[in-house]
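In the form predicted on its own, a lone chain appears below as structure tokens.
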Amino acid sequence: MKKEKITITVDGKEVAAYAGETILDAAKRAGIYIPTLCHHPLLSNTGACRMCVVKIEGTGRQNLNSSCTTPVNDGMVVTTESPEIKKMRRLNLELIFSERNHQCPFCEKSGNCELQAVAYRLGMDYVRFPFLWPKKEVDASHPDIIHDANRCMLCGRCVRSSEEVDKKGVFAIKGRGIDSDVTVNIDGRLGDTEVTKDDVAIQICPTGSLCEKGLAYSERYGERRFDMKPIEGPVEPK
């Protein structure tokens, strides 16, 4: 079925869109950058990270919408950059960095981490909040994969990709608020599951939380691609 073509305005620019698609997809196709962390084109959208928030004209001054979950409407007017939006994104980033161990120089994915790259892109050079340093589990029970919960930002990509793409349902999120954690969805450890290093759930983890063993600071993680070129969107699985 052919999709209806419509027109929206993004940051003063007319953008061609298709009825039913999200603001994020329409903006991306037009070359307009909107930062994301929980979004990935292979997965369903949740709007959990709130990095992609935008302002939609007519929805009220205090109302910011996640562009990855909001469908376009003909004639919609969207603002992706404003002092209010920048303040919200900066706040969200600082909270993410302060809640766990995201000290980039000590992480094997430094230079290849989407969280770090978005912080660079948005000019975040310090964190105003105290670091909580919670003591989280490091699960190295799998022969090929390590799960470091200290570096997790609870984006839920591994949960959704394991269920929607890998069709294994290995991961789940337990707990609430600051006590939330990604866990394997059985009574056991990572090594007790059927997950493999080639699963999409492992390949699209945006931080150093889920990594293949033996690749720390190697050519694959050591090329530091985001130091050379600003991030434009989620990393595709290899």
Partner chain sequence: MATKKSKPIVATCWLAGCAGCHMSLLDIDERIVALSELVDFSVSPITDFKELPEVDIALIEGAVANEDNMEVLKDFRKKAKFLIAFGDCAIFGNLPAMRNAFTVKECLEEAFLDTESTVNPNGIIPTGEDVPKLLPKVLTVPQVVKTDYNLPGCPPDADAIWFLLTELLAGRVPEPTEIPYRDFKFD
Contents of the next structure:
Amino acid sequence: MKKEKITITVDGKEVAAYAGETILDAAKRAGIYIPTLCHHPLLSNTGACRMCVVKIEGTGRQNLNSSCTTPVNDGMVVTTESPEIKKMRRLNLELIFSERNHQCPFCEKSGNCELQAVAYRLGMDYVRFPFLWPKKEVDASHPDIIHDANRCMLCGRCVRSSEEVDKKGVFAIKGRGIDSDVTVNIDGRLGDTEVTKDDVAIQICPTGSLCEKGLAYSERYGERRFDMKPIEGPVEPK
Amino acid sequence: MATKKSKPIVATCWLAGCAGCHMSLLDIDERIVALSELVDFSVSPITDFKELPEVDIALIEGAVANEDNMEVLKDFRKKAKFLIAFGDCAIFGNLPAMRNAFTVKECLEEAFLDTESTVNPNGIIPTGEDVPKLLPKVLTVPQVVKTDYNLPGCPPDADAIWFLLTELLAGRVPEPTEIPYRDFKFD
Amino acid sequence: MSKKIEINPVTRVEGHGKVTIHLDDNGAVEDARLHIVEFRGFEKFVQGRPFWEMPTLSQRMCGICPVSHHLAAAKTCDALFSSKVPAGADKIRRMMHNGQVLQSHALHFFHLCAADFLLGFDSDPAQRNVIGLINADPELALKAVRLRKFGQEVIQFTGGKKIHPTGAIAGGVNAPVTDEARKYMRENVDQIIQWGIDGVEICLNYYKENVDLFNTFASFDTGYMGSVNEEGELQLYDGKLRGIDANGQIVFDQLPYENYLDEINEAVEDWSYMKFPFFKKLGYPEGSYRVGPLARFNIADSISTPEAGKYFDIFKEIANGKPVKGSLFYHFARLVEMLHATELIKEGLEDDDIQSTDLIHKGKMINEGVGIIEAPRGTLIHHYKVDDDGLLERCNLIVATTQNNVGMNSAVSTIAKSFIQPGKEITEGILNRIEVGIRCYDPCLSCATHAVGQMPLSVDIVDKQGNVVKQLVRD
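Next block, the form predicted together with the partner chain, ref. the form predicted on its own:
Expanding to the full complex; the earlier chain stays at the top.
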């Protein structure tokens, strides 16, 4: 079935879009960067991280909306950059940083981390909220994978990819609100699951929470993915 | 005001940090000669911090881990026209703040009673009047005082430091995103 | 009425250390203490972290010689992975370490201490820093800056980054030296060696003019420890431990690093966050020892490179068969080590292994490992125990400055005793001397901020009731 072609306006520019697709996808095709973290093109969207919020004009909507979950309408007018939007993204980003122990200097994902790269791109120079410094578990029971909940941002990418792409359903979110955690088999250990390092769930973790063992610090400083080049979008699996 | 010819005064201090940010300042290498012509350094001003002079620019390295750090930082805030949280410990807590997931007591006992090479039959843990009291949780600089600028990095790259200082001395306050991308880093 | 004199040599503004001098009822020095007021809790908070994080994590304790922690941790990780580190990786790490020794020693001598020697112990403190040096002797100051710069560049070329590099990883290193970097270093290293010789000569001439000062200033008995190879030759990156007593008699020799606990323990005092290491056989405090350049020169029989070797022989002539006790000799030994490091960098650059791509080896993971290195300031010990998944259960660290704790305390006390006497006015001169005494040890806790500034001091003379009866301030 052929998708209906419509036109929307993004940042004053007319953009061709397909009915039913998200604002994010239409903007991306038009070469407009909208920061994302929980979104990944291989997965369903949940609008959890609020990085991709945009302003939609003329629809009576007052609030910012997540562009990864909002479908386009013909004639929609969207703003992706403004002081208000910048402020909201920055606020959300700082909340993410303050909730867990995202200390970059000695994290093995540093330089290849999407969370860090988005913070660079947004110029996050500090965090206004008090850091919570939770004490979270590190699960190194799997021979090839390490899971460090201290560095998790609860984006749910691992949960969705294990379910939707890897078809294993290894991960789940337990708990509520600020006490939520990614878990396997309800407080089980990764080593007891059928997850492998080649699973998409492991490959596309946007932080240092899920890492393949043995790769830590294996790239020279200055030659890592985001050392010299700003982030353009989610990382692809190998 | 118009006739004031003296050079801007720069002071720096080092709270709970590793000195790496200060070392990175030295990594401006030969440019230190040029810098010494542009500013007067009042680094680590005086023993009694109550006598810290009014300064134009203050660079604060390190997190706030004990009562001394707290007092010094507040004094710097009072005396500095433009206060910069300098590096990741000051801004994010970094390594010094890792003890926040534990109690102070747990940390002290591990270091002074439990480590393998330690022989401490009387169970002494330093608490004398000559050592400052540790804060229950390590704080970042922006959590304690208002900062005028935050320059992250572990340490901030020497080029980023040079860029920021020369901009400030030229009367401009750059947005973080104006710092060259390769030099605005968290590690 | 007994008094307490309080000095904050490492200014209050940094709040990392201070000195108190306790006088007896007659006004004579009873005791002197350097208080270390910093505490991190490192041994606790690394528990539960994966051990392979340690090379990047642990170096965040010290930004002045991060490479030392970086490499000591990497060596501990090698032990935990039963690694046979490939030759190329070993040589790249050695070069990184030599870059570190060069930059740290150059920083200490030129940026901090050269002013003491060139401008005098009693010169204007406002000028006794690198800026003062730039004003007084711009040519020398620029040499100093470039010497340190070269050391930092060597670290960057081998570790990816000047401060807190990431090059050394469990089992090896992550990248070879590039063609470009090797070419650059080769083009410059001879000039660096020459400047290294110039530095040693400055110190040697100063010694010749001040022989008595060197022999008497902060001179006291302790043991000494450092690393040597089987022939007793000084080793900076890897070797076996040798400890000698105050008379130069061997306490232990050829001690494999992993057995350090057989010979070393640490005591705790209530007035300092820094512990007090000692030789087990001799007990505490009798078995207190010093580490670092002077200690290494006292324990070693030879040094491998030609130019440094000449000066090492001069040192051994001065020593005349006994350990050298004077703290000022640390400067001489430090500069000869700096020269040694430049020569080792040159040797390394001629070895094609530094461009090898066989850089990592890992074997079977085990549960306990020790990694020791001779950091610029002295022997640095890392010791980890990990669970079967590789998460840290215990971590023990003994850093170089801690092992000089007793040395620094003795220096302060010796100086205090010779400058504070009953019935005599306590003058500001003592401030400079105590500062010079502590600086001999290049303690990490103090040098950073002073690199571009002054080290002002104040002395508070406090009576038993806590009243300040006299205050000396230098600002």
